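Quick heads-up: it's one chain on its own, the form predicted on its own, in structure tokens.
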Amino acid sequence: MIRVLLISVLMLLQALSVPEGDSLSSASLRDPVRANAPERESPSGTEAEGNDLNVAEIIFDHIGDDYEWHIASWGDRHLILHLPVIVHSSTGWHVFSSRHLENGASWEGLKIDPEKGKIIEADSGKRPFDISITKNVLALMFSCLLLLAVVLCTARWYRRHDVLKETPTGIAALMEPLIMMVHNMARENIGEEDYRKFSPYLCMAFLFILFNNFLGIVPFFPGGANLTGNIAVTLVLALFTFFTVNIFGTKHYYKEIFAPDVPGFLKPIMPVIEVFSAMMKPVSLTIRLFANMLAGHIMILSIVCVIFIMAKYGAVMLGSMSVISVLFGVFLDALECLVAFIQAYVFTMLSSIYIGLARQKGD
């Protein structure tokens, strides 16, 4: 709920800073500080119109990386985080605050593509080598340290307190019951004797994305990053779980795929259906956790989105819709944060089942 709130009063905020007289434009809401920027000419060689509001613009720019991270806004200041770009070009290596690139500017023969939101060449368009620190990149730095700490003041309490004679406290009490659940699954599904070998990582993974998740969740620096909602995020993790499924995989588990032991007829197909299967895996932990999270951002902006869509409606309509849209946003956070949660556990749970499977001795 406060999460709604709180988006929608910026937007609000945000609207009512526009001075008498201009347009409720995407780009106001979207990105202050470029709407303020001298208008640029479209390809076509006409002005944009921008009054109306752009919902899939706003959406997709909240949901996006960027080379700055737009914090808060009063009225006409705003602040920013302009994050330091890291590119090698044809030019040579540039290292730069990605402030020298606002409104479309060019910079050490650099700019950013208004189209795809990605730096290029100024004169050829290329894309140069690029390892900036971009809003992702920060968010993921934060989530790391932040995971690190947790652990470590978890185990601190454990290295200082006898735990058959005491009960957790603090953040230890709150990491327990989680690390004993990823603790358990990983027992059950791959077995009394290898679960120990591999349940660090399950718990790692388990945690990473749950952060995450609930990191995207919050409105506000330094959360409200779409960090697992990138697929490139989430490939990642799954790459993880493939490679360790088939590194520690045992020899029953490769003469399932390449040797099973089925009717003459369905040796030469088997192996096929069994490699595509494999390489499945991974796709699918990929999606899954990419499309949900992607999708409940999606929503939550939506709905905030209809309140000024209604704004041109009357005064009746702005009301009712706002009542209307509030209550539903705190429903979708609610659900929001359930699904954070599940998918955190379903990868683990998956992953977890994955290895088991790879893990099997045979009779």
The other form holds:
Amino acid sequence: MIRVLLISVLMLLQALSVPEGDSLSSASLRDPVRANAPERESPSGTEAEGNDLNVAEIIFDHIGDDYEWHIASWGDRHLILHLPVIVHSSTGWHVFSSRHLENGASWEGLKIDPEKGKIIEADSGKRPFDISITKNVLALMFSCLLLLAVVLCTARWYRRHDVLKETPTGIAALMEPLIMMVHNMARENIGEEDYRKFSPYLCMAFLFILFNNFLGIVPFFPGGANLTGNIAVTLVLALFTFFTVNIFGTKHYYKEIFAPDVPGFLKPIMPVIEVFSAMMKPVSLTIRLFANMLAGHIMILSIVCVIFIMAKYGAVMLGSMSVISVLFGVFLDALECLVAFIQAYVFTMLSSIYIGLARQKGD
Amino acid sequence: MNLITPDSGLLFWMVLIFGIVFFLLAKFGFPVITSMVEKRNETIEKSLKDAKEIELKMTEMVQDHARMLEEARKEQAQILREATDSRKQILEQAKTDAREEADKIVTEARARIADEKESAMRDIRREAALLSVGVAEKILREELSSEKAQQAYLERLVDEVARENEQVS
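Alternate state requested, the form predicted in complex with the partner chain (shown: the form predicted on its own):
Starting with the chain above, the whole complex follows.
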């Protein structure tokens, strides 16, 4: 809700402060590199004239990664956090502020590829080894620091207080139900003997996804990065689950995959199917979380953009559509809060079930 | 497309940061919390079980108490009844005793009165006999003072005896 209101208010003010005819282009002007990208076709077809609003670009700008963090705009002024670039190109390591790469400029033989928005070597066009602190990396660091602080504060509360005499207060009271929910889920799905070994990983995955999902809904800095809607992040999470499952798999689990108890003619086929299914589990985990969160962000941004598309159809259309899109935006944000929790829960639940299946001892 | 190609830099940072945070939290965070909460849960479970047992005991005690109360009440009632009975009996006894005593006294009194009466009557009779003998002496002395009167009396007596004899024969 805050995101919708804030973005719409900011953009309306921006639209009003710039002279007529040019008003809607300010968003695209702010990043000329992206604005010139030819393949960004607007799905709503508003890019008929050069000056028109490019909805697709705004949306992709918000959900994508970047070397700078655009925090706010006021008229022609933009509050931008330039993040450090760390690359290893053919000429060695380069560490500098992304300010030097603004507007397609090259620096130390590097520039931002206008098509893909990634750093390339200026002369050869090769992609260097790039571990820059991008917008998503910064958001990741922030959310992980927050997670560390919150969980360690909770743990400190339990160290310093006698749980038998006091009920948890403050942050401990907030975190305890979440952690115990995952802990109990682990016990149910993995089994009484060794769920304790896997419970910390599941708690970590759950809280990590939950924190980042909610921070993604927060519209202003340092939230608003689309971290759980980024396939690299969800892929790493799914791979952690995949390796946990397969490293701690029992003999019985591997026998089920490579030598299942099936009729003779199925013997050669079953291992292929089983291995394929084991491989598909992390893929499905990756895509499920990624697609859900990405779709949520795109939906909310699209609804907000309706306001700016309607601006050229006059005050009546703009007013009525603004009301509708704000109402719809509120609904979508509430929905996203629900989805944020559900997706964290589903990911953890499936991980625990996969681990539980790999830990079976055989009947 | 950009969106579905995992970016190497983000992959690197994600593995690094997630790994570090996971290591720290798995060591100092989650186990502390879960073990403490489990400890608390066990205590609560135990307390609940204890409470249930105590409740059971309490119920038994209450039942015992009620039973004892009931018994005491019964006993009390019985004692009261017995007391009433014995009081009645004592009263009855006392009455009977009193009646018997009274009867005895009355009988004795009656007997004494009868005795007194008897002796009084005897005295009176003796007195009366003495008086009548005296009176008869005096009368006879007066009437039989002359020869003639003596003769006449004798004759009459003889006649009477003779008449009586005739009648008998």
